[in-house]
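Here we start with a single chain on its own, the form predicted alone, put down as structure tokens.
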Amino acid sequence: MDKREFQNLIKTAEKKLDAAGIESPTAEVEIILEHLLDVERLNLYLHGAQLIDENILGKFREIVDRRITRYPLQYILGEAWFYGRRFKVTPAVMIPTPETEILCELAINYITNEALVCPDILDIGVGSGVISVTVAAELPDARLTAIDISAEALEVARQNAVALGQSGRIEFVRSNGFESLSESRKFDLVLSNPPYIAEDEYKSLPTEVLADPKISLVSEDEGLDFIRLLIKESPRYLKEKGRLMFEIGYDQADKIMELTRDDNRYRSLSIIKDLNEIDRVVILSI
């Protein structure tokens, strides 16, 4: 293929996506063949015309046709990037956003600042694994506990920890929220980007979230049926000068505020903003 020929594949493949109304078509066509040809971003202009046989045409072409009926991308390819890693991603397992790598961010910063040594960290709905075996890699003296109700998302999380080279430093386990913990097991830090979406809320989620799995978007009690389950429960598993560290709705603040407000095994509370200024994480200290 020329390098005409394949500017006007791309070209014709962006116009396709933009039609269905896919936010980002450049971007997307970029990764889908960034994909395929195995290339970055560079080498995918300075070589992807020659790198292009049949097959390869193939497959692109059935990409894009599938991803034009909005199902999502990272689904389709199997994949998704989070904190600079690649993660294998299926309809098992919530797709990550890179909202939750604020709260890796803040997990990370916080054990470094503190100096803790070989901290224990828990990491509540592991889904894919993103939280765990990020902090794992970011942090190579820190010990992961990974739990989730669902076998398939440990499985999951489990290759991706094999995959990252973290496997021997994060215990899986399957478990209905702290349910199959003992209450002797303590850690520094609780982690979990948990279910708040509110029922009513769900069927006016963009179409491609609605493919993830229900149980990891939705709760009860407009959303906080959970949060509620992670606030009560967390300091019995959490080491003198522990935290808890959650992701939250747009709309949550305030009531986190009133969830917290006579909870006195809290010494304090804050709630960090994402890049569009939106309240995301909210952290308590005990």
Ligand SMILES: C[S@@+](CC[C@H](N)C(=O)[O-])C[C@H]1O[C@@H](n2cnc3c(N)ncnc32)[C@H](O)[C@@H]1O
Given for the second form:
Amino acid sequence: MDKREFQNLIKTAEKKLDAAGIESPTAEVEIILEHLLDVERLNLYLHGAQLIDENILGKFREIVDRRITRYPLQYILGEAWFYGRRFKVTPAVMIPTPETEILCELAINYITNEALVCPDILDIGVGSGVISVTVAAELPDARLTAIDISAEALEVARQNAVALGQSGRIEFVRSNGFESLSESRKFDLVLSNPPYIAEDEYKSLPTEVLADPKISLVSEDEGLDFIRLLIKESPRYLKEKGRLMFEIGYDQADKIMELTRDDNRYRSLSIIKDLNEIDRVVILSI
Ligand SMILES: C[S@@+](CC[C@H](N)C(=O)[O-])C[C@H]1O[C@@H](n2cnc3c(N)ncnc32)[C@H](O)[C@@H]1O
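Given the form predicted alone above, produce the structure of the same protein in the form predicted together with the ligand.
Below is the whole assembly, all chains and molecules, this chain first.
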């Protein structure tokens, strides 16, 4: 294919994605081609035209046609990027979001600043494993326990831990909340990106988000049921001066303050905003 044909291929695909209401058509076309040609962005524009053949062209068209149905690109490609690493994703796990990188960064900074040696960290609702695997990769002496109620999600997380060289320090446990965890287990940090969407809000989520497993998004009691459990149970599993850190929905900060106001097991509460100035992570210290 010559360079002009290649440019036309890109432009036509961008137009199709744009017409389907996809937010960043250029970025998505680049991601598809980078995936198919196994090159980085710079090489895509330098060498893409030479690398493309009939087989790849066919796959490219198939992916674009699937994507215009608004099925998430990450599920189509079977992968998502998180904290600079490539993770396998299947429809059994939620597609990780950039906001969760903030939770990871806070956890990593906390352990590093406190100079905790061989910290024990619990990740409840591991999904694809992005939090556990990232924290394990960034903190080489950390020991992770990763819980999920979904056996399929645990299998994906396990595969990601192996692929990214972190399986040795992550123990995977199938459990409904803390149920299968012995109370003798104590952690420096409990982390969670819990399901926190209210059933009422669920129906109005973008089409792409509705492709995530419902169990990873929705929680009863206006989205607060799982968070309530985290607040209630975590102190029993935390070491002295341990912390609970979890992600919240844009309008949940006040409710969290209310939920913890009379709980004197917690010494302090902070709410951290994301890059869009939206309340995103709660930190509770015991
Ligand atoms: C919002 S997703 C987070 C996934 C991943 N940690 C991330 O940040 O991308 C929530 C996860 O919690 C799991 N989950 C939901 N209810 C649960 C329960 N009662 N006990 C354990 N895990 C649960 C879901 O299966 C899902 O994988």
